[in-house]
Amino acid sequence: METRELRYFVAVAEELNFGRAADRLGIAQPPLSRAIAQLEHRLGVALLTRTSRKVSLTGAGEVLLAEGRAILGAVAAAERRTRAAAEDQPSLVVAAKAGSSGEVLAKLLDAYANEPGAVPVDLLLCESNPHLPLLDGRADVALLHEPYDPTAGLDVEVLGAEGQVAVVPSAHPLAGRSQLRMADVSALPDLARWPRRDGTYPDGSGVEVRNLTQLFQLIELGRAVVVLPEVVRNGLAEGLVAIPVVDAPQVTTVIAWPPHSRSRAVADLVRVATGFS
């Protein structure tokens, strides 16, 4: 199996649409379809289920997606770290979901900057899936939130845990409540829906969202409500209300890195992070 084939398959598996995957790869759709068909034939398994309306992963496809991401990530990471080793000044790339880790991230960067031998840190703020830059080699470290962000195959250290709140517009019928339960929120027709890891959305009448900027604008317009970690209370826009959801699962913030990393800078950053958590 060639890395080119894996790259093609991962693009299709993540987009679940041949046209979007072809655009992402910068190739025409027919050769992409042929390459996937040839890969399935050589492996002797179906990787994708295709209908006139959608593309979905088979069980074998889900396995190859996970393995393919890891392989492509290792290749990309090896390339980037090899180039970095030739530079006079090493650096770190930290990935995080935009708008979700501001306070922890600021404390971490300030504390690390005061360390002897600290290297420059670049930030990669993601709209979603902040674990992916670790897999494809774009980042050395990521701040993730379990159970929302997958951490399988990564080394992690726990930084803290927090409850969750429902964020609603101040005119919402629930806005005056002092606390809620998940049953109160899950029954709402305007509960926002996040994509699953295969890119599809769960059934429901709520709006489909992909990032926090889009989500908060929809809440302000009275088109959505959502359950999020209680850290979102910080800097909540005027007109929005955060209500504790007492039986929501706790969200655990972790710092994660690839298990094959041998970087001294990564080790120092993790040590600093766990020191103030």
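Here the rigid core means the biggest group of C-alpha atoms that line up within 1.5 Å when the two forms are laid on top of each other. Numbering follows the first chain given and starts at 1. For clarity, every value in this text was computed on a predicted model and none was experimentally measured. What changes on going to the form predicted together with the DNA:
In the core-superposed comparison between these two forms, Asn17 has its Cα shifted by at least 2 Å.
When two forms of a protein are overlaid on their rigid core, residues whose CA moves 2 Å or more are considered shifted, and Val75 is one of them between these two forms. Relative to the superposed core, Asp190 undergoes a C-alpha shift of no less than 2 Å between these two forms.
Okay, that was the form predicted alone. Show me the form predicted together with the DNA next.
Next comes a single chain, given without company.
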């Protein structure tokens, strides 16, 4: 199986339309049809069911889509990391979610900078999932939050844990309570559309939740409700209050890096991180 075939299949599987997929790939539709047919023939497996009006994935196709995405990410990562290894002066890219854990990140980078043999660090602040740049080689290390961020296929080390709080408007009936339970929160109406783990949004009405400041605005307007790690207290606006949710799962901050990482700099940074946590 060649990566070209995988790119083609992933494009078709995502578009579920040969014409658009060919467009996206910058080739004509017939060669694409043929390539997919060849791939299916070589695998001896039907990946798509075509009814001249609609294309859909078979079970095997769904498996190959997931595997193929991972492989294409790994290939992109391999290219980037190979090029990075050829640079005369190494550097380190750390990914973190924008607007969270600012001070733990600062402490970590300060501590690392004082290490002997420390390397210049670039920061990559992600609006969405900070684990993605790790998978395609754009970053060398990431700060993630279990269970929010997926850590599948990554090596991780736990840095710390914290409880979660519900954020509600100060004028809200629950605002006076000293603690809540998940049941209290999930009983409240939530009119916003939340991203899925892959970053896409469900269809329907409601605003798509994209970042914290926007989310807080929605909460003030009573159009969203959310349970978040305690640190959000720091950046909380005037009209909002945070109330501990006693039975919410603990959120653990972890430092993650790709498997097979042989980089001295990554090892140093992880050691520093786990040292003081």
